[in-house]
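Below you'll find only one chain, the form predicted on its own, shown as structure tokens.
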Amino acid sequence: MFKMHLYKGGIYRHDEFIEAIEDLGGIVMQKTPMQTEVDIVFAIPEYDMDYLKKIIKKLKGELIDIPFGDMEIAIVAPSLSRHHLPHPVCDMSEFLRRYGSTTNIVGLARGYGKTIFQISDKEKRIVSEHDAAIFSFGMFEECILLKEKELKGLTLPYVLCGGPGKIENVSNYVGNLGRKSGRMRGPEEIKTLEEVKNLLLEMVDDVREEIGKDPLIFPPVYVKRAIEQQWDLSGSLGDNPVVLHLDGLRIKKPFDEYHERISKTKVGEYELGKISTLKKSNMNDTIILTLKTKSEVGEGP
């Protein structure tokens, strides 16, 4: 599979090391010139790393693992209320967004108590549309234990998190990020995230596996660029219409406006609406894209 990198060194002879990665068949995603410096988001297959590596030693510049690159990660609360936001579910966020993710924040309708706590059907929809999420569920263990029965046919990998340090037979429980009133700064506090996120990072691991053991058609990185490079999807500042995900793409634009034209986009000799489905997401009113893979388009074994 394609694993995701930022490249961090100087302008000069730069073009070497962006010819390099498409030599190997990589995907350069951005480029961003800072006076004498450079960063370039980049994709490239595994195997071919340690070649890069070479040329990035000669380029005397940095190599930055980005694992969650391709992923989109929801962050569910059981509110949007003050009583659980901002913290630490903001501090969550911003934490995986550093390491490549592109994350959501899900408030739940009737998420306050034990007592009347529910997560529906329409809001588990929403959640299964993201690769992997992170829920924080309170300050106590009673609690988070009655919370957790709800999650029940969820197939993603998710993470629990909550008050108490350590909760008995739930493996994928991390503790102390229960309420608080300030940011997570101190080096505590960062070592918790950390744990959040290499728990998160070992389950999705085990599915990056799972996917290699019968590979999709095409990496959703080629399936991104043909799709920006054949239709203007460009919108406000800062939006990027194309989201990856480990199985596909987000595409966030109106479903009934474009699924026909992403239908009908081009990617080697096939059309995308041939080797993938489309739906409409339930989180709002954007494109679900999920490719099939090998054997279903019968370039299997």
Partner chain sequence: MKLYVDSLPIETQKSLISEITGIVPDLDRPVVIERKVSRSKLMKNIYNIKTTKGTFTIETFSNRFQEFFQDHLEDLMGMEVQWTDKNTVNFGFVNTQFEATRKQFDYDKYTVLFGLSGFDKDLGILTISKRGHISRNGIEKSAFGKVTKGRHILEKIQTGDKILEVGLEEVKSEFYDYSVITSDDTVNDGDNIITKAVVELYEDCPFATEHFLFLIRNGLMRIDERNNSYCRNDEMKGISLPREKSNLRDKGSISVRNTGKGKGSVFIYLIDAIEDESHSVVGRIINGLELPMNISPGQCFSISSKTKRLNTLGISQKEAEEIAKSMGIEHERTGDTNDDAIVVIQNPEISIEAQKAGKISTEGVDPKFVFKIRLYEDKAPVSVKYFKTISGMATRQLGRLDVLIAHKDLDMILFKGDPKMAGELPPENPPIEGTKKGRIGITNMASRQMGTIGVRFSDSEEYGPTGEDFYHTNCVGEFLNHDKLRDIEEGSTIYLLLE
Second form
Amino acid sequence: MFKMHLYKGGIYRHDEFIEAIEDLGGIVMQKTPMQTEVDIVFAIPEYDMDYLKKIIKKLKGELIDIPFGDMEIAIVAPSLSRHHLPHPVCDMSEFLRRYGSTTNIVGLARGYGKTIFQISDKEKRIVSEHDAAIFSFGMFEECILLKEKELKGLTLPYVLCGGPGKIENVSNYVGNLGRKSGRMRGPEEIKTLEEVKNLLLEMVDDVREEIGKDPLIFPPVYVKRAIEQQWDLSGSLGDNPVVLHLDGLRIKKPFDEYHERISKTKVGEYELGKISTLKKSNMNDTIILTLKTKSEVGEGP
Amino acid sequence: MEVEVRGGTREENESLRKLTEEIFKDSGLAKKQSKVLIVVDIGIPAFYVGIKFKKDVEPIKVGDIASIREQSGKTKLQINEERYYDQVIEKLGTFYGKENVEQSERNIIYINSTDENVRDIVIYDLTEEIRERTIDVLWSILPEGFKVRHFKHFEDGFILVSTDIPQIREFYNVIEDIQKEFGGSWDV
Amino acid sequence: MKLYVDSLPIETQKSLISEITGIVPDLDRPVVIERKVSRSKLMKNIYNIKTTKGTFTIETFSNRFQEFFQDHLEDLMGMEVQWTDKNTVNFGFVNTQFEATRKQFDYDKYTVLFGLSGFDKDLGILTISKRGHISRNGIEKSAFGKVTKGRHILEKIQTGDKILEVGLEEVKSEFYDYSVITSDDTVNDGDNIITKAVVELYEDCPFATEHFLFLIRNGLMRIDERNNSYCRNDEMKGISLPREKSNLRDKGSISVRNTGKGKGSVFIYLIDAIEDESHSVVGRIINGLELPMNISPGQCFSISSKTKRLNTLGISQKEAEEIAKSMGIEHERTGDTNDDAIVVIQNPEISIEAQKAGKISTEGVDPKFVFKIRLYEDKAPVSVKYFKTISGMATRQLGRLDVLIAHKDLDMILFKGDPKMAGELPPENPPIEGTKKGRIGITNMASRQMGTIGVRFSDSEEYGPTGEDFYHTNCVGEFLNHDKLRDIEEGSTIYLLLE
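Would you generate the structure of this protein in the form predicted in complex with its partner chain, following the form predicted on its own above?
In what comes next, the whole complex appears, and the chain from above leads the way.
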């Protein structure tokens, strides 16, 4: 399975590093030269990390893991008012982006209050399009428990955040993250954010393991590159028109106009439409692409 | 300012107390209240807030912001604080009639009579503004989305109930309790 | 004794490798022996369930429901789908002894569980959940497994479909042990002696294929670097190639890098890798991948290709005709058409294109223009590489040099070089003891005339072959029959063959 990393090093001889990635069957996602330094974001299968580390040592570079690099994470706030935004939702969002994730903040329409909390079916579908979710709830245990019940039926891994330090019987809960009136900059608060990250990482590793048992026909990074090479997607929402998911991609282009073109992309010896399912997203009229597994296409056992 | 929270677990109370304190500090109103009491009843759910302002908040009078001199049957006011021009002219107009008030220069106002009491005319009552701004701040402290808000105002403070359900007997009991605790003019 | 040579079974009484295969393995060129270690292994908790719509795999965890599942495998076979809905697929029925309950329970997606139809013990059902759901399935928390593979089958299954077979999954049928043999050794019964790798070439990348065929022209390939992903050969590193069609680099694929510092390196992939523009995939190893997989860097292995290289450069017209005839290809002589004229141009030169066209024409020249040379690869590796690139000997056996200056009164002959490429030519192997006649010299980067190649016709104590002093001269090799060089005129071309 492909994992994402960041290389930081000098611009001198960085081409050797790029060649090594290409030789090892990896993909250079982004190269940012800055005067004498260069940042290279790349995805690579995990077979030869030791060999790559040797090259990095030779080039006096630095290797940084981006554990969420191939994920889109939803951060759900009960509303978009000052009670729930910007702190700590934006802090979490910003923190996870440091680890490579694409984060979307979702504000629920009627997510506030204890008795009137609602998460609609459409909202659930929007959240479920992501690889993982974080729900930022309030500061009272009783309320959090009531809201948690409403989340039944979500199939993606999610973390609950709230004020109380601990809640019994809720394993995916991180405390001390209730309402904040300022940015989370103190050492204690950063530790809490780390906790969220680690919990999420654990959950996502399980998902990765599950995908590994019945692997996808092609890694999403490869399909992403094929699409970007074969179609002009400029002028999309945001500067990253194709977002990686664990099991596919989100393509930020209108579904009706683009889905036929996208499904004609040539990936390896296949046409993309035959090895994936394209679906209209509930969010901003984008395309959700789910890759089929090897067993489904008929390549695997 | 003293903030007290009751009703939840110790941890919950503490975090709400901290949040309240921080938000009041951010709004610049932290020194205007002597006591903030929040009583939480998660079961209903309902939030009761009692706020008592400090006594030293005095209303602003004409004498505080202007130097006053008598000049050939007229009163000349030289106003030192620019931000009160509006209010001064408006208040004097209602007192002496608009035709009797004349603004000759930007900061100089003449009144066509001599009156000793001009000094004591209240042009601006700060407690009113503080009351309004405090209520504003409270909206960002109290949980979002409660349908019912009920006020009970006093001379130097107020009690606010914010809840999801229409009034029940319970509210009065708690409000009375807070009243008793705050005492003074708040007597039942 | 029955054993295998390159996976082909043979019956023999001999036991030494050299006697069986005729190859004596040594440290430079070992063979690999494949031994079967153990037979298939069954995983105890993974079951394959074959239905009329396809097979899916479940992974179970041990509890009493799993035990029940294990004990009733036979009853499960032949069960029909009783009903399906949005959330579940239900196979029935089987007799159970489980306590019925009317409580509701939560089940994750893809869980496998037992339920009771109508809360009746005798109507046990095997339920497979398609989505996370809450159900009143009749038995308390009866999940015992999860569907891991073939999840798409669940959507296809409908009422009336049947379970045909339930079986433990066989994880790996055979295990092999590989040992690298570096000296003549005895073999055991059943061993597979792998002596060579066989390559099947594609036709997508003619230039890269020619490059690869030139590398393995002697039937050997050296491994210079190996990791978990690939084996690499750097013998022809630095040679430019055009960018050609790239393909998926599956396990066993052979690719040639076409850009960057590593251009010209040949890779053999040991894993499935994705395609990349910088790699031209020329073919794949269809037999004997175990050799490059197991030998260490620095060692060689035999390699042969089904597609043969067709290159007649450097041989006589007559020999060229014979080779073409043996491959069933039409041959046409041009230029000097005498039998002993040496072929210097072949059209088309690319083997694949020549074989596709079924016809080649060879241009010959008088043998007096062809010279044998010797190169000092050990003493001046960088200069030799430069010389090979300029003369074209890096990618073919015949080199050519264009004469720059030649005159009867001049005691030497100069050939055209490439000053731009010579910019990276450091001083190397200077002729300190004086220049001998027939030596090939190159002016190095220390002089303005860098890159020029020259040969003297008489010895000199003072100047190098290119007329520079010794510090500016790199000595790369010598002409074996330099006497005839005196007759070469300015503007003509000479051809070179390695000794």
